[in-house]
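Next up is one chain by itself, shown in structure tokens, the form predicted on its own.
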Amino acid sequence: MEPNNAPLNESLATNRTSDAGAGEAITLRTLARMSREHKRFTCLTCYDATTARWLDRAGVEVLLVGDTAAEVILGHTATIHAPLDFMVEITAAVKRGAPRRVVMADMPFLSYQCEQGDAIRNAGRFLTQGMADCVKLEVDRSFAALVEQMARAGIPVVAHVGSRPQQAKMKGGYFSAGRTAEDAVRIVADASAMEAAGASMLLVEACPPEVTQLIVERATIPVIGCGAGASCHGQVVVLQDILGLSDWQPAFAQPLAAVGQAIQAGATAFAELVRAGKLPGKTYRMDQAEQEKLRAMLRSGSDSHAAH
């Protein structure tokens, strides 16, 4: 690990990565075993290697490279604006930051809804270029054939049912799901169809706990909840929400830290030092002998030759 007081006059090529990957490796098999043993696991969104390293140290088992990156990283107002190439790139970054954690790649809008062949190739990119352990698709039972083909190709699929943010424009905004008996039956059937098609895990978003409980009772694969009650084997929220970085967050993801305020305070303190003409930390130094040599060179005019 790079020491906090590392001298500033050392090589600029100092490696900023450290002990990411220490400890037991987590795999999809690990999560399946935990769910059978009624042990809960954690999932948080992540979009870069540095944050992945810290989440690894915190013991978070699953890192979701979510299409919420369109909102919290790129500044868009909806998840549908996450570019495919961008998502593949940051997925690889997260895996490099936490190589021994399960990294779940969120397949962005229109990367899997059009042609089945394109969907499989795009999913394959996440596993090869992005080094993901699995891909997540927002689906209902009409996607069963696609999920089956992906499973046949060796692509682990996390089937995201319930509220599906990529369909927000159809509803005029983000919405919960499963609040009527008819809708609940549909979602339970969607989950069962996805497992039958070969999905490796399920993710249930924004559903009443009663509906999620029915899914968990019927499932033989891990179920991750997102604002869907406590019965799931795992839970996921957007990292920025629980760190206090969001100006607004859903009711099921309340801040557990005040990182936003800490960033603001740190930046304010740095700005005050700069405006006062002060430099925080150490500066690079030149030996006295080299300083004298420099002055001699300047007096003789040899500096102009050195510049060329």
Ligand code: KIV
Second form
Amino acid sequence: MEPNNAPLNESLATNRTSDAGAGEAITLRTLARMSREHKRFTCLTCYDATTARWLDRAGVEVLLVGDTAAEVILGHTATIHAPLDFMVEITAAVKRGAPRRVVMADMPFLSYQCEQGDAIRNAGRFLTQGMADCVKLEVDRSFAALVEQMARAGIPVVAHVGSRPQQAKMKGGYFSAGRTAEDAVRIVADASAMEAAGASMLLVEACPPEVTQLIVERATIPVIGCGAGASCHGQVVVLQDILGLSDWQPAFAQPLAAVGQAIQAGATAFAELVRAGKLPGKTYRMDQAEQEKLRAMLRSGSDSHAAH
Ligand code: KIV
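With the form predicted on its own in hand, show me what the form predicted together with this ligand looks like.
Every component of the complex follows; first up is the chain already shown.
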């Protein structure tokens, strides 16, 4: 083999997505069965292929491409800034990273609240272009007709009830929900209406456990909780919050790892190497013979064509 065609050394040639997809394939049916068998499942937010691979290895059943991407990835202060095209693109990235996990795509603000036809087409994009297994919509019972239409079209819907961050402007901020008897009754009824409309799963955010318990007791579909008590079939939080990457996180999602500090330490170590004129990995090599040939070429001036 000619030296110039030699393979890169091992560490340079490694395929960064080499073992994506190992392990048991999880589907919505798997989650329904687990719920019936009282086996709890895990859901974490995920916004890229590399992280998806690690979550797959950790056995996380569901990866939520949340509109929290607007905050966590894009640096906005609210989820309503998540762009539709961007969400579809990163959903596909997550599925490529973890093809055997359930990927749930969050439908961003105004991608489903306007015209029903647009909502269904946008949801369809998440399934076809984004390769998602289901879409999540922040809803109350007024969305029943839309959820029904989506289910009829073959689009599995996760109905997100309780606290709904896309409503933050209306409410004047992010708040918990269901803390008065009236609000609790409303949320339990919303959840039932969504199941009746054909939702495949429910997600309850920031509600007291007593309210969530009522939802779980009435539901025949899996219920995922997000700061809503332990009675749910599945639990979700924003990954960055539990990895110790967020500067602030909700009280129900305290850090379980110090990844932020690990990033800082790794970057500091690299910066120190760079400043000292050192390199952290291997370099490409040129054979002795090629080096001599190069020197001879430079001496004889026969490299002149390369300079033009
Ligand atoms: O967008 C998101 O990350 C969410 C979870 C917090 C449930 O909707």
